[in-house]
Number of protein chains: 2
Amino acid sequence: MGITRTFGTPSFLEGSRLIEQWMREMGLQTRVDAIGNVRGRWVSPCESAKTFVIASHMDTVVNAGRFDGPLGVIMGLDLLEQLIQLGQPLPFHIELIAFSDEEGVRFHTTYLGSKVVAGLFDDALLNQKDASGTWLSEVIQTMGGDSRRLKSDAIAPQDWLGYFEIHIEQGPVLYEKAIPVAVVTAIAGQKRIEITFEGMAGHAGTVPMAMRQDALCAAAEFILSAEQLAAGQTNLVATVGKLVVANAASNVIPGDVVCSLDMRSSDAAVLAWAYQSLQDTCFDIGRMRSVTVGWKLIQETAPVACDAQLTNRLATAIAESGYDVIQLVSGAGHDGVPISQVAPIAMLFVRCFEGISHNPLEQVELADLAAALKVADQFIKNLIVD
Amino acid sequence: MGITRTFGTPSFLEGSRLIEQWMREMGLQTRVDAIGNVRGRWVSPCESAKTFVIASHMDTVVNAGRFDGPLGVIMGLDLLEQLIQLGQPLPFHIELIAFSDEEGVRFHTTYLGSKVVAGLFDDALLNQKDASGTWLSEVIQTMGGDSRRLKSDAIAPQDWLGYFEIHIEQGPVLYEKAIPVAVVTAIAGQKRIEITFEGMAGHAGTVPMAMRQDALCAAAEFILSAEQLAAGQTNLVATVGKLVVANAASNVIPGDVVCSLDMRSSDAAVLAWAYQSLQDTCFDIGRMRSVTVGWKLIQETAPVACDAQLTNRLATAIAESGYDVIQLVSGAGHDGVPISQVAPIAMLFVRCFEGISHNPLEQVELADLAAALKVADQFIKNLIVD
């Protein structure tokens, strides 16, 4: 069975509730913040201790996994228990924070637990309304928080030492190289596209081949086109995930289809020149069928690279703990990017089982819970020695 | 405006009797057989006379123009009135048709008129039901026919002379280079196959572009390796006209797509050889990315070829009448399919305006009907004087 986790609904204030509880009997401060954020700390004595966030999301897509989220907040409740039980002080303060929307399922708008913490909330998201019409000001108030002190749940800037994230891969590559962890070098910009083609329907059977204009082989020949360019390049990639006909039959050479293109890279200079070859290319095929090409671009996101420094620390930790450092970039969102805008992040990637993730079978063995869990402690360790 | 006249409807009935009233009134013998078929004899004086058939069909598809079908059965009535005012006994009968039904709209089952002129009906047709559940033969009694007088309703194989039909050409060739009429040579058969590819979903953002089995990538391929194989050749067309991504979400890979391939050809030699390398295109394609293929034949009809003699001595009365001739085969369907296993049968198509046929927009210009009589009216001479 799959779970569904969205932003404020019963069964997740109940996750709520216990990631509180287990936060609270482990000896941290904690409070749920304005937006629904669980939050635990474990103060420094130090003066002018800075703070390290070590978080992830609570909240789910709709008939999801386990693992994608929760396993991050966790991990950061075993890493803070074994912290705690060696008794030393701490030089700078960690707060373990279980972020309530990251997957922005509710109210169509990622991060808006990471976005609170970070001091980048936009008030005007208080009035996006969910599928039942109730705005999210509603929400935070169902909740029993306060839309005025968004504001002041925020870390200021100059407050952040680090912010370090646990997460499933939810891709395939530590899966197919057998190895259970690897550090994030950067969460990858997207751009995503809605493509027309407009040619000419016509009879199937009576308009020769020389004379169609067909729309589908247009779009074919644009698919192609972009799989072979993402190919061709180890920071990229693009995807045609929905593709429509209109009025299709069986008889009927395709006048219109309408198609989307996803594309990711973590270098921004690589995404700017595949926008631009891939929108070259489409206008192309459209001139030689002479079929009508629309390209509209609907949504972008910049790269975010994750901070340098960080990111050594952690992979010489996975270094220390005897394991290979493979750098990967993540290809999905995280709240590390709005996090990466007030503070330096870095992330581990866990492997998870054939990549899958956003669905009930999303799998990670044990043994690499242990390994995450080993090298997070030593990367931890290592950042209170120094 | 578009026209629906559909087997059997009210609107239907409506055109039966006004095409049995003209037929009347320029001195046939009339009926309306037991299908709805309406039919006009001039009889002949001679003994042992046989039957030259003219004919098209009077129903529509949904939203039809007004040229395809009746534009054969008025043409027709010209022929027959222009012959009768010559007022000289004939060696033959000629028998005009208004076929009931060749689109096959209502019963999802296409030349029920011409099959019981042809005695080929199969009555297992009359257990047919239509989309509110009538059964073929409850309409045919509400028309007032009888079903059990449906075979004596065809021509006997040993009385037909031959066949011959006017129809708009439902494609943009003789539009294209600007010649009024056409020969047809042959009906195109037909292949239709139902094509699965099975892939494996994916986050668009996380599988590099390497690791993916993308079952839309596979489709694209396939769509443009049967484009280039019809392309290679003169008489083959080869369609996709449905795809459909299961799942389909832009920022996913797609794991389950299904398509259809339409493959026409009057040579049925090109089509078997067409249809086993597309085939195997198909599965090499599959096992190259790793995606299942599903092939599957879902429906097949053989060419059929045009009676010879009565096809050259059509294309003898275009040139008598002053037009370049220009063989065309026919890509649609037509009741020629079969009247031909039982007697010769000849087409004439007729120019359309850009090739668009059932459509509203279906047109044919004046000139281009004179000069379609002109042509027949010396292919009947012709056949009258030898």
Given for the second form:
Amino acid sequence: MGITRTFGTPSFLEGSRLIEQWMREMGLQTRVDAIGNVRGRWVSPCESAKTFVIASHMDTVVNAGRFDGPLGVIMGLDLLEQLIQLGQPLPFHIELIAFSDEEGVRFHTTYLGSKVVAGLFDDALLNQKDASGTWLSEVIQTMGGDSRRLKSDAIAPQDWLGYFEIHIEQGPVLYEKAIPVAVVTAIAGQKRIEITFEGMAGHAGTVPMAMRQDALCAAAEFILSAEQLAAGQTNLVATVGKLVVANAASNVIPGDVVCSLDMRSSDAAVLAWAYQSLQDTCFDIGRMRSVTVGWKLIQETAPVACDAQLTNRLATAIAESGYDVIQLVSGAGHDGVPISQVAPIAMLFVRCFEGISHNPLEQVELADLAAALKVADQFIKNLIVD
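Can you switch from the form predicted in complex with a further copy of the same chain and show the form predicted on its own instead?
FYI, this one's just the chain on its own, none of its partners or other molecules.
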């Protein structure tokens, strides 16, 4: 059975309380900030100390598995517990953060939690509504937060030392290679588009084929064009994951169709080229089929390179822990995307069963969890020594 823990819901609040309890029991200074991030801080005695953030997200997609997001929070708890037991004073503060909303399921706005911590939250997002018509600002208030405090919850750019996240790979590379961990070198940029095809509904038995304005056929032709374009590139993926046919019936020619388009690449130029190419193709199909096309950019993020120095340190920790060093680009988005604008970031991938993610079948072996903890522990200890 899957897990659904979307922003501000009862299951979300239950998870938030549990994480804060775990942090408090470890002796961390804890708080829940205005956007719902759960934050636990271990303070350095050094007056001029900067802050190193270990983080992941606690929200999920609908019908999710157990590991995407929460794994990084739980492993961060383990890392801090081991460091606290050593009793060694830190040269920098460590803040463990369970981000409130990375997936963007409820309000179609990803990275809400990390945008606040990075000081990049756009107040216009407060007017976003969920499917029930509830504003984001209302949900924040219901959770006990205050939207007026969002800016003050940011870590100032000059106070950052770095950012580290542990996450399942969400792909099959490590599984196929039988290697437990990998260092992430970059996070792909994304563009999400909503496309509408408006034709003319009609009787399936009486309108001649040559005279139809079939919105679904236009959408189908576009979907195959998107697949063909992406298949011809080595650094691009394109997915139509949602298709809505209005007033669908077996004996009615589809008159109105809405579909999604998700495009990703670690190369900004490739992503821009694909976006323009598919937009042109979409409108060409509409003209040829006498179907009106609407194209709306819903969300976009630029490709992000992980910090070279921190990435090299992480690769060193992998090697010192006795594992092969594998470098991967993340096709999925992560909270490191907004954080990268204010701090150096590093990410560690953990092997998952067949690369399955956003699915109740998500699974990570204990041996791979142990390997990831060994690497992460070595990585943090090296930072402390240096």
